[in-house]
Amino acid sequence: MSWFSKTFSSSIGRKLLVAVTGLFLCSFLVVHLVGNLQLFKGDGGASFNIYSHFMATNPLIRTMEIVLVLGFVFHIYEALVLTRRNKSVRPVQYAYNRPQDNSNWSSRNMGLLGTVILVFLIIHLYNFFWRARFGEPNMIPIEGTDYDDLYSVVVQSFHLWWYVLIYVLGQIALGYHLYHGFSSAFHTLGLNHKKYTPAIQKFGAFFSIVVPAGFAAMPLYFFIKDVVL
């Protein structure tokens, strides 16, 4: 076995992969959120449809999609392996066990939170990505050019109460997952310092609230505006 495979098949190596891929996925969340904010521009979806067309046709973006998929796969797989390995090391709980005394709820339930996020991700990808790539396009003219009207697909989905509920629950799970995972990733990478660690933890807490809240605001906005009111 080579040093590379030996290193990254160990628990430490797998934790490093989870940390690196997790931080990479955090950067994706920011880009994805900024792009999706086009939904709020109030121009009938023109900006969002142009943005969606750019993301679907730009060669660099399409290449990064492959990297993104690999990031998701590695992050999920390595996290599952670590969870199973930890349970096999200690299959029976101690008679006296009070984990809440030295850890927060999100750190003790990362597997559960990750599972909820994965279920949401599958539904979300089927509803938007699959339909955008392989569905029948509904072309509309915008500034003299025809674009697929994905804005209408998004709005129609956000009019369904059960989908809005799934979306919001997925963002709540994401928030808790990020709350522990963000600062934990820096800790795993050895980036610990009494001067900087508190700032990283505060930024992680801020990130874990703002990003999921931004995503959750989208379905809530359209559902309340178009259905409730």
Ligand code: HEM
Contents of the next structure:
Amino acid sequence: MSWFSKTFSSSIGRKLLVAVTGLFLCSFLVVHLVGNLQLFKGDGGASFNIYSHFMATNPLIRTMEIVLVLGFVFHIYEALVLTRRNKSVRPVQYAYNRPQDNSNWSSRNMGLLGTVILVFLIIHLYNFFWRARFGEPNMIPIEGTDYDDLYSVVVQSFHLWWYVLIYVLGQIALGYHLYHGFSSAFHTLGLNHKKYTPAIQKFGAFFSIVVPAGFAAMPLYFFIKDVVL
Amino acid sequence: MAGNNPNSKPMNLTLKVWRQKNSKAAGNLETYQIKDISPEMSFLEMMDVLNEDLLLKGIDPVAFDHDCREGICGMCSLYINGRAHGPERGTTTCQLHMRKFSDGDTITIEPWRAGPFPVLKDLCTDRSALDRIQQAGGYISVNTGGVPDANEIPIPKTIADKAFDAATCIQCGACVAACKNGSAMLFTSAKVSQLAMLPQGQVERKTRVENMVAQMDKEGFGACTNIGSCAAECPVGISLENIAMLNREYIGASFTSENV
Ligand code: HEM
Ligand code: SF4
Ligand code: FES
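Follow the form predicted on its own with the form predicted in complex with protoporphyrin IX containing FE (HEM), if you could.
Zooming out: every chain and molecule, the one shown earlier first.
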């Protein structure tokens, strides 16, 4: 085996890939969240539709989209390989075990949380990405040009209570995943130092609350504004 | 030293002990009643009392590992009531006292559970996988000849302290036993980082970490997901920082060593 494949099929090499892709996905979350904040502009969706059009057509964004898909594929593949291998290490389980006395729930359930995120992701992509790219949304004129009216697709989806629930649950899973994952990724990369680690941990906790809360605010906002009130 | 049972009254306990004839046989938990256990006893002394009882009844005594009985050899093990080395943090089973339990308690006692630690008999497991990781690289080259002066090589105090902390690992395997992933990374990281930090460890530095990690994987231990159960259950308090250092050493060595 070449040194390269030996490194990346070792336990630490695979962890390294999970960590690098995990942090890359975190950067994607920031871009995605900031862009989607246009939903709150209250301009009938004009800026959101222009932004969506830009994201769907700009060549740089389209290239990054491929990198993003690869990031997800590697993250999920490596994480699943590791999780399955780790599960097989203890063929006979303890009759009596108290892991809650020595560790956090989220850190022990990264595979489960990741799977919930994956399910959410599939539903989310099918509904918005697929329909935006390959479906035929209504056209809406903004300042003389016709745009796909994705804003209405989003707003209408978020009038369904069960759809809102899926989103909120998905974001809770993401929050727990990141609560452990963000600082854990730095640890996996070997970036541990008494000067920086406490700040990384604090920022990780902040990130894991603010980002999922921001995403969850969107379905909740439209549901409460249009359906409840 | 008040525990759960400060009034020093002898205790009666129910024990559920893993019994297994040999590595091939299927095992099961057997229930035994045990009387008049002094809170001053260590957990292993309580096991001795149990075994005397069993002998009198003509039952095969329970096999369990132990040696120094003073917390330095790493031979004692036991998963007690769902925790490696029992409910008290920072102790080996030989240093756990019965005052941590109360009269009438039920105590479940199991062997370390991990594929690379096969059960030999009852509560004894084969932990030689850890020896093989150590042999794969946990050594340094020294010149024979005249005795070098003490402190000939200056080492900063903070580094010496950290290396010494890592060197206190007694190779008990509690980290593996407690880890959801059955990972031996805390153990391996203690051995790697201890030598990586010291000038004497530089000669084999890169090859060491590559070989020890390869051996760790080959033995079938899991991959760390930074859960932290290991460090929480480690009797000598090996810190999780060592695993970050192991990762750093391994990634660095993989990309820069001469071993292709
Ligand atoms: C936007 C989506 C996601 C983000 C931002 C994300 C982020 C992260 C981060 C930062 C880590 C920590 C890496 C480390 O500890 O070294 C991680 C670990 C992990 N992720 Fe994800 N993840 C996402 C989606 C997923 C999905 C869809 C799955 C699985 C189906 C998954 C499964 C895992 C697993 C099992 C780990 C544990 C590996 C470990 O702790 O070493 N993740 N993730
Ligand atoms: S790191 Fe701690 S728990 Fe693991 S073998 Fe060494 S002393 Fe035992
Ligand atoms: S018997 Fe030596 S450490 Fe417990």
